[in-house]
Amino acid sequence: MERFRSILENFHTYAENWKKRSGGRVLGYYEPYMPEEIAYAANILPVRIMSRHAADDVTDRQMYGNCYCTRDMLRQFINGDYAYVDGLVNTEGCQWLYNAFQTTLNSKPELYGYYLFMPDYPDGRTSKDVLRSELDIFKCRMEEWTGREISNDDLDRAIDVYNENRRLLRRIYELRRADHSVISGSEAMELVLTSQIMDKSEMNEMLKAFIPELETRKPLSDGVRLMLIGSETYDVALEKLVESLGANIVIDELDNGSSYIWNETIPQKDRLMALSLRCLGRPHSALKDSVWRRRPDHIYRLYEDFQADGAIIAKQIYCHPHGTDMYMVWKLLRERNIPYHTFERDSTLPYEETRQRIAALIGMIEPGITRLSGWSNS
């Protein structure tokens, strides 16, 4: 875990070194629907733009005082933390991320910028064809930008690498279903976040060496099993806080958590249609689940499959899609008598207040937990 953790903590350095040794370009992206395989097929490293917590005295002149995470993304570009990034892509979705994307391009005109349309209704009859045409344009723009053709073989290689990465990370997620898990929620989230800034081919080799070691670990001690629901995250502070109280987050439903790895691209002759279907078929985000409302069923299936005892809903302040969806999630949890706690956060936690609240939730759940510790044939 230390190797993955070191890369995540120093991801700017990792991307800079990758660029030097590969000679490729780095493309930053904001939204979970980014078709990374197309960029990867052109020897481009897609890197998720992540916020960090630091004093901000520069973005007030650039953006409204809204979502702190997006303002911090802009701050990092202004301060040169993302100096190695050659271009940016934003996919149709969050308005605050779009603000960060456009304002960054305005302040850094040397960056290549591309806005990728993503249908608002993933299950619409024509959505797959609309997105497929958008991906075709995106592929052409990547070819023009890099000066190299993206062949079907290049796409097949990228699809295989990304599918393998999702498969390996889902295998780690499956280990969390056991009554005695061998991996904590913070470690699992660190791995998924790391996959969004690493060359996945390199990470796959690290995961294939790590998983056999992980499977022989001493299991974690029993405790309250929690599910994490809500807005995207950029660190594991909440997971570690939960673990400090003797509980564990055994599953999440975050756009850049489990939803990032949950479905694969099914190979077919039309590679772009295959990528379109994967993007549209991934677990629905609050950004795109405004018509068919499939997100609650997915949340409940995960909750049952991973045998959680309760749920935490952590919403980013100013996150309007999750703010709207929250009432629907509350209804789901109440109807099924699932204990939960909701709070808002920016890129940091008010640690002591949050600790007290989560401790109260755990204390409410613990008396009602009964676990099957073993059985005999007698």
Given for the second form:
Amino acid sequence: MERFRSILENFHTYAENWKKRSGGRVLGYYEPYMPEEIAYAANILPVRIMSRHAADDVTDRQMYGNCYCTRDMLRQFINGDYAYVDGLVNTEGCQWLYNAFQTTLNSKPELYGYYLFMPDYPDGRTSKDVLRSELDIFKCRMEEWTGREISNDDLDRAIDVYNENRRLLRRIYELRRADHSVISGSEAMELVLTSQIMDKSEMNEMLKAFIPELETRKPLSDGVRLMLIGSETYDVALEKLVESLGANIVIDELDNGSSYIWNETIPQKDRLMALSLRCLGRPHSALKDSVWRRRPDHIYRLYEDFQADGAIIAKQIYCHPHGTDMYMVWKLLRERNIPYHTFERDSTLPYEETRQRIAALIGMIEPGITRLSGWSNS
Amino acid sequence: MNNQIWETRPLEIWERAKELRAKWQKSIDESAASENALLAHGNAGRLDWSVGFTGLNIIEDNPVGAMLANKSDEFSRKCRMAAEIRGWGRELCGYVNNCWGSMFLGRQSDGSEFPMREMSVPFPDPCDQHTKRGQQCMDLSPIPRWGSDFTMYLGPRDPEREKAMIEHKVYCTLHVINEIERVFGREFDDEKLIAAIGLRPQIEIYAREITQLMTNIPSPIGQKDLNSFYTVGMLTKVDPEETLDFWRSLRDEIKWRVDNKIAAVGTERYRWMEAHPSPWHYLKYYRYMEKYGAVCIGSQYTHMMAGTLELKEDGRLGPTDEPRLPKDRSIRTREDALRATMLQARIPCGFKADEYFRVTAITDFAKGFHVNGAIMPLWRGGVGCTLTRKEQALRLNEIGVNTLHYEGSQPGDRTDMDEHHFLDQLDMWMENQGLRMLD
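The structure above corresponds to the form predicted alone; please provide the structure of the form predicted in complex with its partner chain.
Below, the chain from earlier opens the complete complex, with every other chain and molecule after it.
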């Protein structure tokens, strides 16, 4: 676990070393809907652009009203932290992320930039066709950019590597369903975030060695099991805070958490159509849950499957997709008598305030949970 | 300093614009009360398929929310509170919170019953909040909702890339029409659609002429006037023939004003532009700026009916290259008509794509209108209203256009806007440019 954690904490160094080692290009991307397999098939390392918690004194010139995450993404480019990135891709999605992409390209015109249209109406009959067409063009652009053809074999290899990564991470997620889990919420989130900046082939080998170790670990002590819902996260500060209070986040419904690994690409002769169907069929983000809602069913199913006792909704300030979906999530939780707490995150997590709030939530839930009262042990 | 004084006079078409708006409002209220009419949330936009259904009225939350903000601060505040307690944050779009808050309260600002929507067909737009609109009424009562997409891409025009996008949008629209026929048992009149679509390019030509006429010094009308017109045929849908006639008459009157040097502001000596909608509860800043002899010539937003514009070699604003329908192409079916509209439209189309992708669009606009300054609002509660605004200001500064930012919640939400501070800002900004209020 320490190896994964070290890579995540030093993700810039990891990508720089990968570049030196492989001679390949690094392509930054913003939205978790990015069809990474196509870039990976061209020996490109797709890395998720991630924010960090640092003082920002540069982005006010270009941005207003953005969430802190997107401000920090721009800040890191302006400060040169992402100097190893050769190009950027944004897939249609959250507009603040688009803004980070566009302002970065304007500030760093030497970067290769590509905007990939990804339907906001993923349920439409022709959505898969327009996306397939977009993927085809994206593939051509990647071929032009790298000067190498992407063959079907290359695509198959990339799809296999990505599917295997999802499967291995799902195995770890499944361990969290146990009454006494062997992995904490913060560790699981660290693994999913690491997968977004690592070469997945390398990570798969690490995961294969790690999972047997994990399965023989001493289970964690029992505590309140919580579900995490809300805006994307780039760190595990909240998960660790919850753990410090004797509780554990056993499942999340974050766009770059469980949703990132939840479905695999089902192989078919038309590889691009297979990728198109995976993108559209993944658990909908708050933004793309735009017609008949799928999110409530998905959230509730996760909640039941992972036997959560309550939920935390952590929304990023100025996150409009989640702001507009909050109503539906509240309604769902209220209707099913699920205890929950909503709070907004900004550039940093206000530790003491959040600690008190989460402690109050846990304190409210705990007395009603039979298994925690000691009855089951007698 | 230019001390010339031009003649001013009220617009004759003003009454007609008000009548059209009232007619549209009446049709909304009546359709909610009538068993024969249907009321939909949304906006058909440029691809106005709604004309094919007799008795179908379609209304976006923008004009409802804006009107509520303009009419009654007290009531719009109650509406936003009704939305907030159901989970919509106050940093979200005021239009949405006003409109659907009114639905939650069950009444409109005049006390009449809120007209419930019978379906939702949201207007595709890159703004996150547009994408999610109409789920509020769908969640409240089980009404159908159909979607579409705002297809965009970065870089030069690529007709090959557009093919699949056009097919997607055509299919989505055909699906909406078929579903309304099936679910509501309504018959769609293809002939009406074909006729309306035939009129659309002409409306855009008139709108473009008006934009070009407004580049004249003195400007024949100002933004305050344009605010009342730019929605006719877009957000405010009335009969297509009537819409065409309105835009023709408006063009004629503005042309007459230019020919006779009739000004919006008689003391015009300073021209400014803005971006996106104004704070609808506080439009008097236009009059305030007139005290400095300053006229607002509009924004890319209020000139959106003119289509995408660029600066031509002669220094005038003209249309960007747009794909045109081959002249020998016949339009016989609704599918032909929808595809033709999409071919005529630019993908990505409109000022939104100009804001996002064509970075020179804003400076072309400023140069074409000979502006001295720009007042660019920063709206906290609107992604689409705020995205790129800071960068636009930087680009304008680079070409010597002075820029002022002011802050607020959203055009339909006055919560965080400090009007007194705003006027102070205007005074300081104008005085810093060497201008004083005229006697």
